[in-house]
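Let's start with one chain on its own, the form predicted alone, as structure tokens.
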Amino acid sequence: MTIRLGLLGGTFDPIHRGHLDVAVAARDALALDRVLLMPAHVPPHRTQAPRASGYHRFAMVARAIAGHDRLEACDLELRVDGPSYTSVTLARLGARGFGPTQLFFITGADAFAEIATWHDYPALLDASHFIVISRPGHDHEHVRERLPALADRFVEVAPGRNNRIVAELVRPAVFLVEATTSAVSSTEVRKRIEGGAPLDELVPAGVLDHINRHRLYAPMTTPADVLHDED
């Protein structure tokens, strides 16, 4: 059988419930054999460096996916210096023997709407299938309006038809998947932690434990705080 490899990249600073919802929705909609969650080394669309190190972001991904079948943490992008461009990652996987129709790059509708700004666009669309998951406030109609030139690539995914749809395709497609995903962002999680507000299960328990254990995203301590901690 030909493997179907899903790829979900991101800063994951930190990973949250919304990321997991997207990964699971894509895995189930297209019957993916594996989904690799890949923390970026240098996110190309962020002006600021991640707050947490690559080590901590990878560790949080590993803890987040515990118990989720066919989800795996992958350090492919963390091991490469420079910006983590999707096109470069896909090329590296292609060099390892994966064909474009074996790869399924997963993204939210909000991010995919901006794909014309991605490195190597539009060539990267021929390097992999894309799975576009609807996100709160970002439906597929918005994607269609922003990217009319890709109309012939869009494939609406309906339950029960997915295997046949993929088998019939002769070139990479853009699969539009409607799904219910948590309305949360990493920015919101960081702000809650900085403000001392509860996270209300916005992140998996293992991720919250890692954040608390290593004091990630907490406000910078003052000298007085340091002395108090040592007493």
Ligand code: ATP
The other form holds:
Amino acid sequence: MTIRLGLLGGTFDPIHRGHLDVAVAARDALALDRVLLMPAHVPPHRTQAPRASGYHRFAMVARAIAGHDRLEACDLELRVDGPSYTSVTLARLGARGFGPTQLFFITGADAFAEIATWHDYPALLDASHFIVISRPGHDHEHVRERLPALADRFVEVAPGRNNRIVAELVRPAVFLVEATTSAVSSTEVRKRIEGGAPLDELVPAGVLDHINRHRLYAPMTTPADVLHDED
Ligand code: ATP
Ligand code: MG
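For comparison with the form predicted alone, please write out the form predicted in complex with the ligand.
And the full complex, kicking off with our chain again.
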């Protein structure tokens, strides 16, 4: 039996409960052996640089996954300068011996709806399976409408199915998983911190501790905060 490796890319600025829900839903629906949470160095689709450095974003991912089986923090994209293109990351994994049907690139439905704008589309769809997890306000119907050319690749998978058989297709597919994930975004988390609003349960306790300890995302209030400025 060959390994099935899940990859969840993102800015993770900061990581929140929704990201963990996505990783767990993908892991359980497709019986993934490992899921790597991979902060992007410079996300290609953003005009603004991430607020927290790659070091802090990686540290928060590492704290968030504590206690979650088969989730790992991965620095593959952070170790390469410049934009983190998924197609380049998949090619690097291919060069390390992973076949396209061993790789499962995971996105939320909002991100996958934009896949036609990604570098190396549509070729990158042949480099890996994709797992698309529904997100509050972003359903799979919208994904299907936006991407009619991909109709023959879509495979619906029930959440929590632990589906090994479907995952052993010979051609890369796009798996659609209808899961319940927390209605939260990193943008909302940052706004709450800036506005002094409580975070409630939006981020795991370890992430909250990391944010508070290092005063991430807060308005600058003391001279020591220049420590977090870009050079
Ligand atoms: P931002 O508000 O900065 O865009 P975000 O919450 O969307 O942050 P990203 O780092 O952009 O987080 O997301 C990484 C991946 O996780 C994307 O594929 C995104 O669709 C997915 N994702 C994030 N939050 C959720 C969620 N609550 N439900 C489903 N998918 C999510
Ligand atoms: Mg986003």
